[in-house]
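Just one chain follows, in the form predicted alone, and it is written as structure tokens.
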Amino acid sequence: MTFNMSNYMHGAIRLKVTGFMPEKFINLCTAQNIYLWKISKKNSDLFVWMKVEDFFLIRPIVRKSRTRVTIVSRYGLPFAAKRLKKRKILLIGPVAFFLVLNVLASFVWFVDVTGVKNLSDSQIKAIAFQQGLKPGVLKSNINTKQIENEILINTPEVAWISVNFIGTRAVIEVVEKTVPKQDDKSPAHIVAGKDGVITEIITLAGQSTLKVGDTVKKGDLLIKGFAPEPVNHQDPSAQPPVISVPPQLIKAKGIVKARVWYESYGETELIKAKHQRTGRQQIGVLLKIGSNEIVLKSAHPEQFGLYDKEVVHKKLPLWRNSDFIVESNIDIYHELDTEWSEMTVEEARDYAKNNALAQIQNLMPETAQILSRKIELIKTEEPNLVRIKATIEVEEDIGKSMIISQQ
């Protein structure tokens, strides 16, 4: 590898040696310590490689061996440099390209905000814009610390912020404060959030209205948001008449567990069509400059029997304070090929059952305790369709707080 690199740096040439005895040329070069390599013979001619510096030493050898040499090809940096001198544009072009690329890379062209949940991107970008962070600005003119401080001062919801540059993108990374959820102490009843059969009632505050074994529907009152009435153990005849007063409203608290049933259906086909892209596509390009639209390329998806569409929308960032909009829509139509897959009845049942159970799983709370599970095959008139009904019985807390209107 070192020898090849040396040959490239100093240059090498391939010679064609012709004459009555070209082998004599090889022997004389070897005697003069002139290194030759890749020696080959074609018809009566010899082809050899040698260093450029040795080429100027072989004139006596050529005369003595009564041969004639012709340069067939050249290899190495000296010859490449000579070609570049003749074609200066090949040297100037890449240099100019890298210079322009380096200049463009020193500007900010995109501003992104990450990490926001409750805040809006535009709110953060507006503050950064006021501090000079906008597309088309030199990175060296941007004071990131000042931008971070201004966002922290003007946005109390932000706990930490960082402004970094990734290529031509300015990324504003935000961490929002975690505000503890305030406990609402407004008077409230506890009502049923679902239909079910009561299995357990634990009243912590308020007045229970049901007992174990009662059937309730969604919205039924479970625990009233009234303070418990005081118990009087004295003789009522010895007491003066009691004036009735409205009950004191409180926030009801308690646990009301009930048996709840969930039902769901899952179905699948025994023979299903699966669409895959063939690799063929049609591309349409629409350029929008201001209010003008220019069709750069038209697509003809009607050539495909079946296809899907992918839309790529690109918009150049606004330059400084300009409202001039440049954007493009690229519509890519992918040709689709249809493949048919077949399931056995058992595989279809399992697939439909898993779909039905997955739907129920999304409805059930994590704290629900499963009591029983029932899987039922539903007969259909379509021979290609398998339908499954899944029923799951669980025990869960169905209590739901409902604010008491005091109007």
Partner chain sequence: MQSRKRGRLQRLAGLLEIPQDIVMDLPRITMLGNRQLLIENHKGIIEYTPSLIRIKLNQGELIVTGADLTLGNLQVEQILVEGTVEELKYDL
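For comparison with the form predicted alone, provide the form predicted in complex with its partner chain.
So it's only the chain below, everything else dropped.
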């Protein structure tokens, strides 16, 4: 009712009414349909709010009620406009601000490419650049449909593309086609990837000279990448051709399974020290401004017999590629408590065994088939130590493709 939109638009004033009977002034005003609000009295002075347009009508009322009025404060657009007229730059500033903002927002300032996996950003950006999508151009001059089509035509790897603007940023969204992986057709041998005894050999392409039961070393040739020689059925006793033709090179294919042995050691101590945080901690705070370092709080970890250190590095986030020079370093020192835990020999052995097996597990391929597992306890001179040797025999495909270098 009081400081609403209408009053703001038309303007309102606060009047101080002095005189013998200010109540008469109020009554006369209401009789004239002059709207008053927030009437209050201080000492013998009456303060009222009224609309500016009503102020020009109260002269006869003032005279009739024998009071004097003075304007105490003003409110509303007409007064604000009057003030602005005196301070023009105050008006020009915001107008210029919004104008500049609007102008700058109508340009493209950044070009981003999202969704690329195998393609490079620059490749797509280059095409966009040729089509006029580059930092500093007017958004309205860019035909996104045309750029989309152009990129689609020029890069066959792209399945779908969309160019749209998010503020001053042009975002090129790319979805790539998933192209089936091309098989390497260049001639290759299959060589052994590991030492082992061959248990199975299936040759799909190429020539194999090995039999089941042969022992191979890592790097040995298993299947040669030569085309099979034509077999002479008519005359098995015929003389082999005198001129040996260099065999045609192909990519060897086949499965060579072999028995492979893995070995690993695991050891544990019977009595082990275990460190635990006690909960007591000290915090050191360091403030870095440029190259200056200010110690806000220094820690004294020497008090703790044993401690570990945790460093919390705090830095303001990057903003538009500008690096903030202020950063803080918080070092937290936790006091440690040593606890000795004792294990039985059986427990220690289990623990060491698990360790050893876990190591082997990393070396074995997932398809390997475990044939046997042997665990040996190794006697050591140290009474506190349990050492274990684990041997695992597995059957796995040891074939590895190796491209034949042609010279």
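We call the rigid core the largest set of C-alpha positions that still match within 1.5 Å between the two forms. What you see is a predicted model, and the numbers here were worked out from it, not measured in a lab. Numbering follows the first chain given and starts at 1.
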Check your understanding: For W340, is the C-alpha shift between these two forms 2 Å or more after core superposition?
Key -> no
| query | Do you see a C-alpha shift of 2 Å or more at K379 between these two forms, with the core held fixed? | reply | no
